[in-house]
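Here you get one chain, nothing else, as structure tokens; it is the form predicted on its own.
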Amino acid sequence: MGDHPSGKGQPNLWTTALGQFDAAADRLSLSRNVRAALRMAERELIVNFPVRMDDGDIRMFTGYRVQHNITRGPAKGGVRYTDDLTLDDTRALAMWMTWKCAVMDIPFGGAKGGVVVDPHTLSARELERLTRRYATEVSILIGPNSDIPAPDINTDAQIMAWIMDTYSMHQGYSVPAVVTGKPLAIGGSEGRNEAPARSVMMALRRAAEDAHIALKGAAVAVQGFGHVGGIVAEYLRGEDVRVVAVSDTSGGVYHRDGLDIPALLRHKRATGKVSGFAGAQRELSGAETLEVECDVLIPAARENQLTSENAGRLQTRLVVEAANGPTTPAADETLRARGIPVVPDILANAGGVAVSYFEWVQDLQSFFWDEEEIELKLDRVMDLAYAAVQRTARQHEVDQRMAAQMLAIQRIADSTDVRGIYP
């Protein structure tokens, strides 16, 4: 199978994401009927709304919310703020948040949203004003017993805070538990933004364990350095893994001994990016960071980054999907039979929104629990998802993304078959 080849010269992510329910639902051998259900997203929302800019300008924005599946509890998703975002590409994040939520017994359903912008090129009035008016123009979906946003690429705890003031404005009263991923000050939780992080790093333990990998003295590459790469890369540091190669938008950087990371770190917030390190051994492409020598790799970036094109160069042993939908079937293809295994982004990354529904849990009973106890409660939740997608693997003999598909798919297919269809 070949990669399918959008406008821009990618795959196109809702024929991955269907391409894979398929493969799974034939595997299930799930009914034409509730194939047909689960197959479509239940709800669509575009909105084109003007914001007024800084200089008094009006500007059109477009924006997207697309609830996937709402059958086993609230539609649960991220917002981002990207140039290049697509109805398709909503859609398919959208059905991958149903069964990342289904693969961790979470009682929410699939949903994501955004806006077409690229937010650095907006002050920050302008992107307050942004995202309060794309928070009223979806106001008719979102809601705590509905629909609960949280933050994705280029949005934050502020950027929820400012939705979450948007939708209480017009309820006339506080409503903390309508997003996740917000200030502590106003209903946030501990724990919540190393969340996917922490996530990635118990996935990756036990894959290497599977694996026969000694994460003691490993080479990991990080492709992406953001919030979660960064993050992942500051755990790897401190448990005597090398983290050889790390790159961001700028390029990457490489150290055959490992990168000092928290050096990394301070270099990057001083300036942006991680090329022009000092302490680099030498300067990477974002491609070649792909394809350096090394146990594990961590696609922590966008869509798209494993593809037929890279991935009979890749040179690990293991994948480990901190980014959603980094890697394209046909790329899944050439590493299954290059016997290079691969933890899903929808194990891998769930701890994002298993703390984002302990989160919503805390803000719907105004009772709060600390960080000691979230970590607690978050590894118990990955120990129980990690062994699930294990046993569904070994039960049918297929790798762990399939397994992870089929386990969430015959979950979202047993809801779906006892609440039956209505009227």
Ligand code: NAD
Contents of the next structure:
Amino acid sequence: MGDHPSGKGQPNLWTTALGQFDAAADRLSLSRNVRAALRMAERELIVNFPVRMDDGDIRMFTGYRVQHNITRGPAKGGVRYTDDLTLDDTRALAMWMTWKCAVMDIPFGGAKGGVVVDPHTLSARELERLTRRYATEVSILIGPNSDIPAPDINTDAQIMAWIMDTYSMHQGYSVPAVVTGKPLAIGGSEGRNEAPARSVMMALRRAAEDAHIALKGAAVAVQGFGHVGGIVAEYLRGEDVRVVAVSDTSGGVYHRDGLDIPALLRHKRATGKVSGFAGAQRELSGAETLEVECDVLIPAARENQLTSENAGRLQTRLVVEAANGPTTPAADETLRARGIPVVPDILANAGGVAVSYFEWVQDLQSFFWDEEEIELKLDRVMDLAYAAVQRTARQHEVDQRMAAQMLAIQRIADSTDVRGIYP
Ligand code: NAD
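Please could you give me the other form, the form predicted in complex with the ligand, since above is the form predicted on its own?
Entire complex below, previous chain first.
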């Protein structure tokens, strides 16, 4: 099977998500009615809005918010600021959020949103004005009981704070539970920042054991050195794993004995990029980083990175998806044929949404837990989800992505059946 190129020369994410859904629905013999309902996003909002730039000029921006399914609870999903974001991408990412929450057995549905913008081209004041206006535009959908945004690519705790403040100003009182991933000072949760990386590490340990890979001394390559990839790399280094390659948009760096991650983080903070790091043996291109010889490959950057073009050349024994949608269906097929297991995004990085759920619960009850309690709860949710996915995989003799989606879709189908179709 080949990839289906979109305008970006890469598979269209919505085509990918629908193809995966159809395959899982076939396996489950899902009823025609539930299948039809889950194949579409429930609500899709496109907003075009003006922002005053620092020089006085007005610039128009386009943003999206999509709620894929809210059968099991309020919609939940990140907000990203990227210059190539499309409605189809947002739909696909929202659908994957529905599956992710259901795999983790969290009472949320799936959503996603974002603005078509490269935020690096904006000043801090422009970024704040853009965020506040976007929050206002999508305020007809978001709310603590309806749809709860969180950080994603190029957004962070500060941006969540501006969304929370904007929403609260419109209500006339503080509504911390309208977003997660916000600063601790305004109702954020301990452990939220590290949560996606923590679940990646948990999935990695379990999957390495299943694949008979000894982690001590193992070589790992990480694509992406942001909120998720940077913390994953730090955790790996703490476990005596050799992080042999790391990349960001500037390219990659390599050291056979393992990169000094704290030093690389300092270099990245100082220069804004990983390339040029003095502690590297050599520089790599972004593409080379994915193809270095390693035991585990962790894509932690963007979607559509492992493709029909490079999947045959990967020199890894295991892939753990920290990013959302990094593997195209064609690459999935190649990796399956090559016997390289892939721990799917909706399981591996789901610690983020699990601790977002804990943050929301804490905000609603205005009663906060310490880090130890958060970690215990996360480990428990993650253990259950990992075991349920492996059980489904064995039972149906399918790979982990298919198993995770089957598990999720069955849970949502059960909820849909028992609720019935209104009216
Ligand atoms: P981020 O903006 O903090 O970091 C993204 C990193 O990827 C940056 O280092 C960037 O330079 C790098 N990158 C972008 N394109 C690249 C390319 N082509 N090659 C190499 N590096 C590239 O974003 P993040 O929050 O770390 O998100 C990364 C991925 O993890 C996304 O797929 C996101 O949806 C997913 N995710 C994020 C969270 C979260 O809570 N932040 C939770 C779960 C999943």
